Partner chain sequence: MATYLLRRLLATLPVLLLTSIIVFLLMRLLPGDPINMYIGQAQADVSEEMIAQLRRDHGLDQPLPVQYAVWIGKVLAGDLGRSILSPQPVLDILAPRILPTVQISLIAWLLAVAFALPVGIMSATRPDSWADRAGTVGALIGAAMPYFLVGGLLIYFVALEWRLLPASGFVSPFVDPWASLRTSLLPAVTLSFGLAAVIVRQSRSSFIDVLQQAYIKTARAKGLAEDKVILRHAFKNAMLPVVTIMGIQLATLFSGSIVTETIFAVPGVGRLLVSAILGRDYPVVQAVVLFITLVVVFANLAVDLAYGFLDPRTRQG
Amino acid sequence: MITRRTFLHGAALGAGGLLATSRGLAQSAPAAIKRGGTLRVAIFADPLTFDQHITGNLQGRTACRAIYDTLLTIDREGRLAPGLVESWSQPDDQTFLLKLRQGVKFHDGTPFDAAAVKFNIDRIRDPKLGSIRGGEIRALDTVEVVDAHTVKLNLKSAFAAFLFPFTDVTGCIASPTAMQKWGNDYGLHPVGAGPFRLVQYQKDTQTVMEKSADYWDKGKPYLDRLILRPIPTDSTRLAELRSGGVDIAEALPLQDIRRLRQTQEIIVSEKVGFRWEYFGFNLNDQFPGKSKKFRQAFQWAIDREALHQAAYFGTGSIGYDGILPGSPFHDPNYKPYKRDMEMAKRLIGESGLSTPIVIKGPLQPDPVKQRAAQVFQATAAELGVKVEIEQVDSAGYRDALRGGKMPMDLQGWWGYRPDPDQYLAILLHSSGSYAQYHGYKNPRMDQLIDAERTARTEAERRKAFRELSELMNDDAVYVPWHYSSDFKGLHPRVKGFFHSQDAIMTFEDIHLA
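Supply, in the form predicted alone, the structure of the chain whose sequence was given, as a single chain.
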């Protein structure tokens, strides 16, 4: 028997058994909050684009989340909560009805409505756009406009956690009018319904946003202006924070965390279980990663403890799969590998590859990944494998990855998502964009991902995820090695900051003392 489920503010169970609660109805700010001012934020890299369906890096997602509001949100207890969608219901296991917030307008004055939602979702799914977000919602069959404020999502099969991607950039809704007007140039002319609007962009220098005077959540944002400054060097970001050049700095230097905790000049904020790290291989015939035994050798060869200390200075924890601590599907006792060079050398010998073995890996100027790549390079040399590291910028890395031209992914990591399906399906299912980039296809893996998606209980999903982890490690297209924390530094005058699990900053609640 099918039971109709409805999810209201603070009322009933949401998709996946999570409580759906509002992030807060519009209300007046407390008198103690000082309005106005400019918040300056040091980010690690340039956002590259403000097209919410194209952006990939953390900084682009941060910028987009300031410009656009999402259909759904995650509340501070980690539960699925309303955003531009006020409530939702499930008439059956393959249907979601979304009730939209009324009276919301985009920054260009056009209305946010069901037609706009359908336009955005259809755009994500259009293969001509090439959005990596399509893999997140591949379970979707059709989108229907029921009325101006109701959207019906029809799934191909039951999937209780289907709505979670709509809490991130997949759920960022833009003005259809603006997207049609600007076409391929839309990424530089974004129009959302979020708390800020873009007013200036200088690549690799700064992104300037101003508050939206017509923001639907009346009284917010408290700030007048937001400036994002890309500063790729850790020490420079920290120096800017300490000197007062910026008010928030992301990705604090890990080697300085212990010392910074002892000072009074800045506040160190940590969020554990932020991301998992891996070394990835391309399985296409022209690359060494085509050999399964070659890939498996690195499961035994890499020294996870050495990587933990060298790359992360002992922060975070060693990791053995792609399911982060804190997830109900994580197993803290799962530790299938220990360093065994004899085993690794035997696998290299059985790989069938001609010697000398040379593999190239593009690498961005991320100090953590630079340190990890050096350790990996030395380990590979012990196996008789030469790793050639190629320094690239964010755009060069993205192009190599998406073009399927990356022999090895030394940069590999995925940040926290409310449900691990949100990234594991992209990485491992044959229809997932990353699996296609790397030439990975395993029918059994597809079955396991389909099983966790259609499972009716958490126990059934856990069983599928644990088997999925075993198979991922055996196939070794991704060799996991670490779970990291996210560290941000704040000037004491910054108030109202919330450190989200996914490390994406939101700014509507921030004010300056």
Contents of the next structure:
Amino acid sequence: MITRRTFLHGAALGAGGLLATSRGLAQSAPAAIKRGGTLRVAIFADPLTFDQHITGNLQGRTACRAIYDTLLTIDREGRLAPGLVESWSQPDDQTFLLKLRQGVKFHDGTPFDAAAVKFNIDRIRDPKLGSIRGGEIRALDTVEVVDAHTVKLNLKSAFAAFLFPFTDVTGCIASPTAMQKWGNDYGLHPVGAGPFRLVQYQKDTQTVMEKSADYWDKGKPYLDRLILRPIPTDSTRLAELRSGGVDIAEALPLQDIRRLRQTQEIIVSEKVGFRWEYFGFNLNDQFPGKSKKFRQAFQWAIDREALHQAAYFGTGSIGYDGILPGSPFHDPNYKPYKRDMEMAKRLIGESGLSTPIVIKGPLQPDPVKQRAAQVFQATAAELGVKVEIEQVDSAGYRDALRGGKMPMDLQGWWGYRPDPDQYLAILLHSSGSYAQYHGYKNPRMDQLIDAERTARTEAERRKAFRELSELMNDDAVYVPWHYSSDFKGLHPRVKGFFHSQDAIMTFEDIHLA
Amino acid sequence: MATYLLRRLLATLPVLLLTSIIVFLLMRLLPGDPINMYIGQAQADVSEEMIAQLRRDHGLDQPLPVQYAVWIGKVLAGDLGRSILSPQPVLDILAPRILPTVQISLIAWLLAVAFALPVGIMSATRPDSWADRAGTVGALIGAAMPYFLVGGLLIYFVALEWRLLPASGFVSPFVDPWASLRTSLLPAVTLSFGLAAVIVRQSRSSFIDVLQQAYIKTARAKGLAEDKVILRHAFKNAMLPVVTIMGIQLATLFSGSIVTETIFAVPGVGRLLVSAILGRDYPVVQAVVLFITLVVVFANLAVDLAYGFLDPRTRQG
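Form predicted together with its partner chain, following the form predicted alone:
Following is the full complex, with the preceding chain placed first.
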């Protein structure tokens, strides 16, 4: 019988053996690689800070991932792979032993070692810093330095997905010397052990990085310089890419994808499953979402194909749960609903709500979401439900969400996380913030989340996630309908690009033809 | 003159104070706050204790009058505070934004004046001619075209199709003057459209008005050449309302820069204001609005002083 320990240990050794020198993420490069050159990347927003524990937006995380290496990475099957941690083991359910890569130095020449890892993790949990990453490692009790290259993480309780946050900025390790030296200004003077080092930052203009000459993965990065240019307007970002002003542009406008794919001038890269779209309901008494049958009606009523075509121009894929493509737990054959308006109307009739049923949905000025909301509005009208869309900006939306004042959520969940627990627990567990915003609490759901957290094998977790999806769909607090894609445009001379599931670009394997 | 200047300068103080209160309150009236925006990016649960602490750290847990008093006290001491969303003092963020906005606005203003004044004068001297009608139609089109449309068309044709100028960004003139001019031209032309339209219309009507006055008839009766009549006699008087409009248009230039700087990814004051408002970065919004108020107030002062040059009757003792 495979125990949790042997499974995880085996996975660690297997992954470690295969990927110890390649960091697991990179596309295999062709034999002749041209070294040098400058890669110019058009990003959507400014990185704002290079403090890995403070950064929030995707662009800040992208910049940090170039400056810092993460403790762990994700392989192409969506599983944990080595990074600065060469291998790991789990002596018991509540302990992880991390064996660190040796001979790694930070850009300031100080050594990367177990003390540095402990310093970084403790810093996240230091309330004085005000890091938003603490919630990701709430299960952590203590960090111990076993020896110079071994770190022991003691958990408060068993947690199968615990290591996943260390594949992103939570796992970015910075030089303790630099963090102590710069204090509050550290965000502008980052020192990591990653493939690039920051040489110039001009807010809203450009972030310039140069390759780190003593990067531990010898021979990488291939590029000499990396320039990130924030260009907030979609059409301008695209024009810069097409006119050769930049080599890569992120967040290509959806309406242009079909046309761009037909041209030879740029390469369109799509990664399905960057975002998860659902229509969410507030279950509190003052809102129509309090009726389970009312919520369930939309599982049968919404026209997922129409939403897929109208809102997303046929990009991405239709989805029926929150296990996104890219996750080893994703099942493309899970399709529990077929549109059935008769069933939906019957459920509305049995909902016990007094007519006319009116529900409000705050919506940000995002053309994709607006199209989706209009399709939803038309569907609801067929059921005799009036949906009133209220335009708000991002801050207004978050305010309504956090205050539990939102009758329904038309925005969905943004941003892929490598383990479904990282967002499903927030959305569905009674202690999760989104579950609380929506007034959702189901003891059985809590049990299922606890079950996937304490499961000993991947198969056990898969089973728990399936049951969780089924219960989520039956409770219909979120009515899932789509996995949307991240699009990046590349100039044909860009080689070695790997489109990661979380949409964060990594640059150490990129080279220019 | 010195007393007048002093009086005008003192009069700006209540304007600035009132603006500071209005912008402070308006930002707090908007739903959402910077801490919500910050934690919203986490994609993870942030504890209530952490949220409370972040609010405390930025003084957002204090009553509004206290928050205002603390902020304005610091501003008076020359400290604009620290941005909530990026780890920089507001002054360090605002200062480098001024040059791109001023440079592009100035080029836009020069382009507009260089184009609009001759067209306006020509229209006025030949009313109802084809040139006048073309000028009027052109001005109406210019006034009706929104910045995002002009900007989008310029990017498409000039940057993408003809590859004549870069589509976005800004290079400092101290780094590379030629590149600086190239990056400034498209946003400046975009901004100049609406401005030129207003100047064409204003100068046309103003010149028509002045050219019908008795002293112009006298000048013509004396046998003066038409160009001398216009340049030596009509110009100064006709320019009075035009200068007023150009002063008022400075505020329009700032509001236009909000759109054009976003379209062309110019790191100017306008774009900073947009991102700060969307992120509810209170200290940055407040500082930028105060700065813009200061510029507009001083521009209007400059316009008033220009009156004195154009019309001796308005000169102050």
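All values derive from a computational prediction rather than experimental measurement. Rigid core (definition): largest C-alpha set, two forms, superposition within 1.5 Å. Residue numbers count along the first chain shown, from 1.
**Student:** Which one of R40, T207, Y222, S484 is found at the hinge, the spot where the C-alphas switch from fitting one rigid part better to fitting the other better, between these two forms?
**Tutor:** Evaluating R40, T207, Y222, S484 against the hinge definition gives S484.
**Student:** Angle of the smaller rigid domain relative to the larger one between these two forms, in °, please.
**Tutor:** Turning angle of the smaller piece versus the larger: 28 degrees.
**Student:** Superpose the two forms on the rigid core, then give the C-alpha shift of Y423 between these two forms in Å.
**Tutor:** Rounded to one decimal, the shift is 3.3 Å.
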